[in-house]
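In the form predicted alone, a lone chain appears below as structure tokens.
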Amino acid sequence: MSGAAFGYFPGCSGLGTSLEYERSTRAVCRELGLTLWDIPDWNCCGSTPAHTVDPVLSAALSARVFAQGARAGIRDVLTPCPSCLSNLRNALEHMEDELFAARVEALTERPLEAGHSVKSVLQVIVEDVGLDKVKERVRRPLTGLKTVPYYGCLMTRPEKIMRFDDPENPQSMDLLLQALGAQVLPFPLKVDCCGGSLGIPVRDSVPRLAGRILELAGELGADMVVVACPLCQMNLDLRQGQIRTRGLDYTIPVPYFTQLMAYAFGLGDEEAAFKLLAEDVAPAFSCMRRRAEEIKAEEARVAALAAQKAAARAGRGAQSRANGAAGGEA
């Protein structure tokens, strides 16, 4: 899907918590041929306390997101964050009515037209852009990296406003995980609540549920948690000194699957941003390349092993055909 053109909607956390995500999501899309235009004087959409509080007010936000892009000829919006995908899309879906689209529209004063559509990084690059397209860019095959994808609980849920992948057991991270070279580990826990917001209201929800994500995680070997929520991110990675504070008894890393797919590419540390985790990669990457090495030597010593059989077949073969020559001239 080269040359595709969408309007870019980054979310509040894009320019603050989450840079690592929009610095990776940017230099990804560019280098699969996606076009970013970003969404002039655009606002928070609203999430995630707004439509608690007032889903007309919720959806107004959201709607006037869309009526910006519309006034720059943008239809089809595109977003890194599923909390921000979320609130999008049901206030697309709750605009449908029309008693309740009367009534954000008295609050933007403008009417929003038909036609708008947003969908996440993730389903473009795995529905649109394609696997295979992700692939041929590989530069740095993630070959030895222990990974465990997790989706969050909104990424894919509802499945009704979402529509994209298994609501329960969504595939399309662990299938583009792969295809950067990367071991993807079954991982049942994959969207699981990690706490969510409730880390301000109820403090022990996010050390609770977080940490028995991070718990089986390590458990099953893996070298990083792979996440594609900004909130989901901050709960496992920024929040792990809480959670050790629980019985956790080691660091994992937790980077944006942008993050992996731009050092796969061979991006640049900048684009990357690993430096802006608070759990260091570098002991993973380290593991990686040593199994890597592993894995090469493996492979060269069964080819080599395969090689000498087939010498061998060989040998015997060109022997019975010399006997049975000799034995005709008999």
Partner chain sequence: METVLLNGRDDAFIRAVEESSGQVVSRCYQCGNCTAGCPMSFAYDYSVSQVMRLIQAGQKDAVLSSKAIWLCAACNTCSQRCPNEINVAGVMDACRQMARREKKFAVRAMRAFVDAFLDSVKFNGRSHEVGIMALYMLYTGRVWTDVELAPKVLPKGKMPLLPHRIKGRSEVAAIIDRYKQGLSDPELARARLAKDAGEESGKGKEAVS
The other form holds:
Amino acid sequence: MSGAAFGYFPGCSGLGTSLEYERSTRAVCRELGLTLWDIPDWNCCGSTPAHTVDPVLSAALSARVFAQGARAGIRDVLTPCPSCLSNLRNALEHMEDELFAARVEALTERPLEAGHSVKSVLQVIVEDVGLDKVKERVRRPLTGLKTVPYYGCLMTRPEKIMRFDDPENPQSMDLLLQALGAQVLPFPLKVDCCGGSLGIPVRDSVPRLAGRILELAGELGADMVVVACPLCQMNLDLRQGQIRTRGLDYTIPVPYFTQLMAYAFGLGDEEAAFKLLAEDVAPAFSCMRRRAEEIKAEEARVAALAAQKAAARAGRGAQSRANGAAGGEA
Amino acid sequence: MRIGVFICHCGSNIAGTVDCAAVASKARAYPDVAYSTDIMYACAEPGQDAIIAAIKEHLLTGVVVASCTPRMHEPTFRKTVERAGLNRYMFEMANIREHVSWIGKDIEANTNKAAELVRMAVSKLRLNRELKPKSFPVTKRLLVVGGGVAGIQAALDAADAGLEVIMVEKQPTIGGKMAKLDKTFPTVDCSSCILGPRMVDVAQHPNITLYAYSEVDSISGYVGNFDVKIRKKASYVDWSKCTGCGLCTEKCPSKKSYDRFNEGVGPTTAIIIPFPQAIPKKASIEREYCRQFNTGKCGVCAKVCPTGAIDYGMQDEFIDAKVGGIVAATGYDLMDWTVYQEYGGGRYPDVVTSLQYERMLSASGPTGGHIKRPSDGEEPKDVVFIQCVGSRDVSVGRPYCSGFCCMYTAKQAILTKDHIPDSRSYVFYMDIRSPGKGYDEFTRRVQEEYQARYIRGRVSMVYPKGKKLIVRGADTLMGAQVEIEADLVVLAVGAEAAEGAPHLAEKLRISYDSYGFFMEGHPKLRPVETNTAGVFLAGACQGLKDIPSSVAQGSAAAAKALALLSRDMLDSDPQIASVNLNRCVGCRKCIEVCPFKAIQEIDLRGQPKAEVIETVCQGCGLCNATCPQGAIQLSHFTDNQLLAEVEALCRF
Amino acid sequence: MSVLKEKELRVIGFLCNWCSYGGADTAGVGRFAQPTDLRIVRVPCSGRINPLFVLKALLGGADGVLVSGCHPRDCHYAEGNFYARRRLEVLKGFLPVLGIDPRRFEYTWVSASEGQRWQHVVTTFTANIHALGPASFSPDAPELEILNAAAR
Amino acid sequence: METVLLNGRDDAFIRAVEESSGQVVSRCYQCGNCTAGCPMSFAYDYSVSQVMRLIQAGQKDAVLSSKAIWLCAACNTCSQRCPNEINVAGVMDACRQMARREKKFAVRAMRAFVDAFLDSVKFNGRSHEVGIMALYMLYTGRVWTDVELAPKVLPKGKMPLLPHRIKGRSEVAAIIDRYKQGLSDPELARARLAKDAGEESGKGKEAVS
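Hand over the structure of the form predicted together with the partner chain; the form predicted alone is what we had up.
The complete assembly is shown below, putting the previous chain first.
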């Protein structure tokens, strides 16, 4: 699937709070041979607030995005942000209904032709590019890094609209991280809600919900919580300090999966952009390196032992008649 | 022809939305109708008497009754006209209840439609001919498929009444699901103490031949004379030599086999005797786990067997049997609950099914009757029971109530307290369904006496945290979200028709519903019969039910089979195909399509012709629709009769 | 036949006794409301249905014909519905030759337990026929005579 | 607690919720799975299943003035796990939209946040976090909201103080304005579709004759 091209919709947070997602996504896509055409003069999809007010308003904002793409000859849209993805998908789905489409057109005043699609960066990498290709590209495997993948609630839900992975126990990021060489711990809260955009109006929500997620990640001994959603990332990383004042007793970095890909692909600091995260990744990486060395030493020990045994067996075979029953196994 | 027409009010069931008098009066204008009236209840004794009186008074030669579905009362009215001296096939029914009055409220449209259905019936009746059944001898032997408690009851009742019985059981032992249970509700008496002796009775009964580890391979024939082929699966142990001593199971080195009988609670060996009270108590080898079969090297069981019963070269064996009737008692299985990813989908060892828990409670089970967490063998203190996992859940395609989970969950909560006095049981339920003798009292006892904490609500999610399982649920009566830190979670997994049930139904030519449960002849009046004569139903295969109901239905099925097989001769259905030899050109097309091999080629003065074997023909009419000459006609459903119905509806 | 003017069209159903007729009964017992247009001819098996019956009905002025049998593999007579499907498939392809809109003929499978499915089938089919409107055939259609001859 | 007079069930309200959400609320059998899984339950006045029950009972006022409908995070956990396949989150959405139309705002902060967000989109064509926060503080008077986060993001360039304005922001503003003028009303759209269909079928008839 190399050489594929998509219209790219970074989403508003890509210009701000998820700058690191944006940079690493572009770098990783380039490395995997995906061409991204920026949708010219794209607008905000309306996010949760527009949807809260009225799905028609939300769909109208999405419809303008698709129309802008269509002007540049773009039909297939790619976005890193699950919230944008959800809005864009919902818009396409709802507009299959004639009446709904007519109501949207009353707002946009330009009709939308059929034939648009939208996918997440994660879905395209896992399903279209394929994990084999990702594996091939790895230069710096993440051996020894203990990760928990956190998908959030929007990536796979609602099932009928997102049509991607298992809505209760998704696997795509698990497999992707394994392809990068990392250890993936089974994480039962991988689709629990982190509080979403309610962090601002309901202050208590994020410490409570994101706190629960971070706490379990810590209990499992993870070095990092790996995410795919800017909103989740903000709640888990940027607000981690707020959560700590409410009882969380450790820190854990929360990078995007694309940042780890950039790192594993051997790309530069600028593109992996770990510096933009609130919580420092350095301790986690030094843990990883220490563990990688332990693993290497262990592997060497096992190999040596196996060689020793093989040699002993060969020797014993030759001497078996002479030695009789003397040979006891080590 | 002089036809009489009777329009039944069925109280207000029909008369409520059909003007019955108007229909009767319209019918008077139909050809050959000599008499027409409306009648309050045609099927009641006064109604039937009125029909007989009218036949005599008006010298009727044919009768149309417009009432309910012929699937209900056609046999009733056929007997009625017979009592008045008419041939039973000089009768037609118009279904103006199920197909008219019950499905629409528009009186004008209903009345018009009812009149037209009567017109169709009259048109067909005008072409009806008198038909006479032939009689044939009956094989006085009963086949019981399935050796659970329902099948055991049916087999013993029939055998006690003197009937020869063949029982076929898929597993290496009979006993079914009941044999896996520790105790039964609402008496909390020991399951194997009640069932065990009945299983022994089956083994020892002179009239019962048991084929365990066997399946019905194929069935042909018809009521009174079914030909059954039974496949005896290779157990790789010669059961005529096996004494059930169990030495082989002790010595078998392959100790990681899946333990089917114990629902996978702990592993077992590749050669097994399912449980100590198994009937027959014989060993069998599970091929997929056996070292001899997988590596070609082992042979331990053959070496230790004192009677030399092990036979690795054994092949499946086929047995042909002739039976007059069949009881299907194939029971149920649990649905695949791993679709519930929110409960771990099978990833968390301490989330178990109710049947697994039953094996843990059982003294003869793999834990010796000690409740232990599968993960670490520790005794759980907080046990959460979740009901309706795969029952009453449209989202997993199981909208029905499994019927017995409320009761066994209550029982398991009681047993939990008995086993671990300082434990706490939590039961998440939606409704408590306990309509049985002593049942509701039982569910009160578990709460009042045994202090089980009943929480009205469903569980959204179960996940491990440290050594505990966090159960996230709701108490809808409090209107609150609740959480429980549990040591063990027991899922009351919903039941479904036994694996392979639809396949057996196809062999038996009986219907099954979309969940694989076999269809009874009539939901109220023919609960153990099927629409295939000679095939009866017992137990959960017909619809989920508990032990007392299964036993009752087992007895009922035996009674029905006995009534059928007590006769020496049966009447054949004369609604079969027959060949007009003048028209037949011997093209053989009918012979090719007949699913029952009921048509043979004969030679008539050097010309090939088709001939119907009357006792074999089932009356489907496939040949009739196939015959290019219209030479072969299905009696009572001839081309002319069906076209007469169509013409009654046509404009031109 | 006297359909109610403006209200009903002529819709004829051929139903096998064991599955679909039972399904229609189940729908009735469940009081699942249905349009009143349909008139049902009961046959032992959908395999009993000669395509000529369907043609006769359509050429005789029926506005729609619905055939319903047991689900595949659930036939009371083992394989009757399988033959029915093959024959009726051919018939559907043949209808346009006679100038009949093939949408006026439909065949489906409904089991005896599927009362709700039957309600859905009848309601949709009747609505489809109403959308097509009354069939336009003259009583002296030459096909009808040929057919009448064939059926005798 | 007040006695609820059940004869007074507001059927029009039930119909409106069902129409707007596309869900059949009578399918809910009150198992409580939605309540059990809802991450925001802790902040609700009525639990999700109680909201569903209130809708079934046609208790319009209680539903539209509840906090719950505003605090739903739209995470879809309830919809995903509903045994009756009800899109519960969609029902909550429908109620919130209805409350907004009826000018019932049980959680003022939510309204302020949504208004701030949409205003930001309207001014710039895109959402601008700093702008949203400023507007939110202005609308709620909660001046110190999340200010402690600023030192973490401002120096990294993750919260540009100036918005990214798009060229077509007047188009976006027009969409929002038209919405506020009520141009997306379903009746208007239905009438227009009927008119179009009329023209179509007119053409069709000519073609046939």
